[in-house]
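This document starts with one chain, in the form predicted on its own, laid out as structure tokens.
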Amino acid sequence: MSGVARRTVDVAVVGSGPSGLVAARRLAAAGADVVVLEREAAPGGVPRHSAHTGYGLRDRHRLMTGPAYAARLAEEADAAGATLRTEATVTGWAGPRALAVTSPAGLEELDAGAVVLATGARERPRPARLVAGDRPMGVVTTGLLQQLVHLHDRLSASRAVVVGAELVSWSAVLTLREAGCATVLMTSEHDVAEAPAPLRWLGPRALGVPLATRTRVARILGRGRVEGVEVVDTRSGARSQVACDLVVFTGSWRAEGELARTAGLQVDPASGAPVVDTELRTSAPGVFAAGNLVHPVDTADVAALGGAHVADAVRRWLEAPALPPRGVALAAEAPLAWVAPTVLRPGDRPPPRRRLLAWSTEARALAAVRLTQDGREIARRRLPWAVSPGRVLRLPAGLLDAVDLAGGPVRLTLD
């Protein structure tokens, strides 16, 4: 095609979050020639824009804000030899690892020996949970909030009314604390709010703010901005209003999958995430995919240390290329929506952090996990946890070690 540039790399990264960031640098430090594509002004992935703190316990083994922890990324990145492009957008696919790039400087082709997709995940926006009433202004997601108050500082609303009650519910409350904007009420639809239990007790009493269980948000009143929202009480049916100018659709998580689907990688239909086995491989040879787009969604440390697992997979198959052994299917079965990784391979090894992810549409305050597989039961193991609908399953993969690489698919329940 006439005017499109084209360049050959070991390695395009594409998302410049914490995963995409530490696989980055890790493959750059090795000797290898990584570019990370991002579409925003500047890298650092949703930790930018998330003034609080909380992040790199896992990875860094301190507590940062967000900011501070998307910068330091980024430096590392950059200073092991990696190169940085932001603005740049990728459009598409122009071979099995060659990605059509639309920046500032126009258009080019990427060809690379090796692609990273770490594109991450996005909440479900009102359209998408069915919600009624007019199109006001006044209808933000998480991420939206942050980026009109961390980045933009144009946020301007007195009350606000918050969807859900996970733990990036409450990262909502404080952004909307920081800009001066009172939550005058948080709602779940369950029947114990998402998030921890010791949040779940202080967040109201600490922060002044009326969390609901039981309900939810039904129809967005008024027409040119938000006005309020009629709630409804999924016990009783029993309906009310709220008046607010501002709601902020929290949670819901879904992989931001759509190169992975281009791409005609095999999916995931229940989380949109590309299906990869432990080694974090697609069912593309030499693409793979890391952080929240695998598992949507679990914390930032979490996905930049699966950058640094998917990373050595990279290296290995720069270094000889070759298509993997055939691999048993993992499935998950409800109350669970989704599990990963969900390919399992002879040599392989162990998922990111030795820990099985899943994700339960269901509260349980005592459960079990189950593994079954040509229809017998070859593992269970009693949780210690409590099981919530809001928040990752984090699961010992030596669950894993009775399994048949030579049988049929394994089933993961709970019970």
Second form
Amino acid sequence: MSGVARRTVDVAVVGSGPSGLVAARRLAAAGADVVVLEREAAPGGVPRHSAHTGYGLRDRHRLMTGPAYAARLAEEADAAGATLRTEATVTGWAGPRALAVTSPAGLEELDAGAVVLATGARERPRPARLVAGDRPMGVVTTGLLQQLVHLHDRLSASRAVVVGAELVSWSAVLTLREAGCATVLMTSEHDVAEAPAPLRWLGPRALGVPLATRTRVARILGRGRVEGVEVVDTRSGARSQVACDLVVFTGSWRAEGELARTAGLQVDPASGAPVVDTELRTSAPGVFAAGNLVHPVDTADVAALGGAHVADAVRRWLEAPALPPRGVALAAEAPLAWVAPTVLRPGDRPPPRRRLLAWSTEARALAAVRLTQDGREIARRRLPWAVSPGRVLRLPAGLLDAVDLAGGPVRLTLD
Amino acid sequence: MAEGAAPGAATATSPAAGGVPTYDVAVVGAGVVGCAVARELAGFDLSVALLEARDDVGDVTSKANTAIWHTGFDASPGTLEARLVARGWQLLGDYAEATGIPLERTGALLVAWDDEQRDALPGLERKARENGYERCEIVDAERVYALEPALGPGARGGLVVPDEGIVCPWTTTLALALDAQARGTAVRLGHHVDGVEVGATHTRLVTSAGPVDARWVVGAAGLGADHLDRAFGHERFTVTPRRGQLLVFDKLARRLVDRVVLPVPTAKGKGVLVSPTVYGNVMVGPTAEDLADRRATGTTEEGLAGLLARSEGLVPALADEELTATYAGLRAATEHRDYVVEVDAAQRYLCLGGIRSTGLTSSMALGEHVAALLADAGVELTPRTDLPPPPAMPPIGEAQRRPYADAERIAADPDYGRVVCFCERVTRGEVRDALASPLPPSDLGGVRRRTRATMGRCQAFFCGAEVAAMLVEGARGGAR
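Moving from the form predicted on its own to the form predicted in complex with its partner chain:
And the full complex, kicking off with our chain again.
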């Protein structure tokens, strides 16, 4: 095709959220030629429009607001010598490690020695949740809500229903409060709200938000503009209507995995995430993935530390591009929906932060994780905390010590 | 120069300064049919007004169509519908090529899922021949799976209809409306017709935005066609809205379905089909529910759950794909099996009623038919020789070269390289163009239908705020 510029780089990082920026910084500091492709007009990813504090704890050992955190990570990547390109959308693949890019400068094929996919995650919108009714204005996700409020100062609503009671749901409540909109109801389909216990207890009291558990939003009311929602008590089947002028669908995360799919990478159907090993290699040589793309979702600092982890794996690949040894597959079984990473190979490092990340679809007050391989239990560990859906489950990687890396697939489940 | 001022177009006459303009023809309803009729009539030396109750064209039934470009192979032979769909297939196919309306000649495969359905295939093939369509071919199950490998188990055979296709209903309506407008039609949005006063030489249409006079009135009022017909004193039909709910799957599912996969039709309707869309998605639906409420465009829990189960039976791999949209549309069904197209010469009124989902395909043929009926009724139709070229529509179909992938366009205007809606790859330049067009969107829905922005799998998670801001800025710019 004519008019397409061609460039080669050592590393192309797709996405400039915390994991992409930290990976870029580390690789650039090590001397690699790194280009970060960000489709938005500014780098930083989702923290950019999450104005409350809570960022930076695990990676920077201090607390910052989302925008400050995003700005700092971008500055550091830039200072280390990475090229940050905004308004640069990767639209597909031009080769095994070559990206097709659209930007105001034109079309480009960026041929990279290694590609790091760090495209993050998004919330499942209303259609994916099969909520019936008309399609009035005033139905949003947290992502859209926070952009409307923080980037565009544009929200006209006074009564919101927040669907979901995850960590991000409370982030939505705070954003609504800041915009002068009351949260008249928060719903959770589970027996207990998904957010961590302190927030679960404090949230409703401190913020005055009524929380309805075992409650499903079945229908949106209103035609031109939202007028309310119909909710169902999932135990009794009783229905009632709640008046509101905004519905915020929160959480229920899904990997933003289009590039993983179009590259033909192995993808976990439960999360939409590309399958990775503990070095964060995907199923394609020289293509890596990090951050919430591989675990939708954990907190931003965990994503950032994944970016640091993948950088070292990328560096080794650039030094000696060799195929990794055969590994053992790790699979989640109900009530776990997914686990990441899912490939264990001899000689590889443990996963980032020495944690396996998993997602449960059920709440368990007392739970133990169990690993089986070739029909026998190889590890079992009682968890010191409760398991909740809508929240990532962090498991010590030491569980994997018992895995026979020459054996058959490993299954992970909850007891 | 919005309307009435196109060079060579006949203009409405005003009997007195400040009086009510009098048009030769007023078309009531700017759905796909009304727009096609207005465009056709504006091709003659007539002054035409197109009145629409909503704030945008194609904003009621036309926007929620199943988007099939029908050959008419399965129509009831001998009906007006059969004739006009076959003719409209040709006209729309040609018009799409001339204007850039997204249209794909995918072909269709009608699949029999049991022996009874398989035994019905020869009858369907015969019916197609009676309709003048000769290219159907009965195939065995093996061939069905060779054509559509992702279909679920149980197919017993099928009927290949190579000339069916898919088309963009939004761009079709918009192209016809823009064309009508360029030919001088006065497009009057936000004009709900509340009353009809038939006079000796012209009829006064009392609308929510003031009176409009016209010598002839053509009713293309879709769900309201019977109300308008009654206002002229007729009792010919009642519109019973038939709701069709639809599921739209993510674009990554598009590889699963190559052509329109139809069920064997039953008395209840054409049944649930699986079809690729010109935007690169896969659509499953519609349901067929007869309703009393003409505004019941909401989906239902049962409807969505039923369609989801059906999807997974028809194409099991859809179970792993995301849903990007669910919606419902109302077809303007009546108690008659055919379109109701009748002339009331005494009142200078032409009625178009019961134009169901096939109206998307037949719209331009309906335009021709209306012109012929008016000529028969004594309206003098002098073809204009100075018509503007048809509009060049934005390429929002996946089979077209989208601006984000067009190096030359981006070089000429970098805004075509600024992707604002990432899922659908819609650029700032395209949204800007839509807002600056002679028929600009009035709300986010209008932006969506013109550009696809916010229509993708994230449903505005990433881009909704940006697009909303552009809409507000665009509106402000327009007001200045």
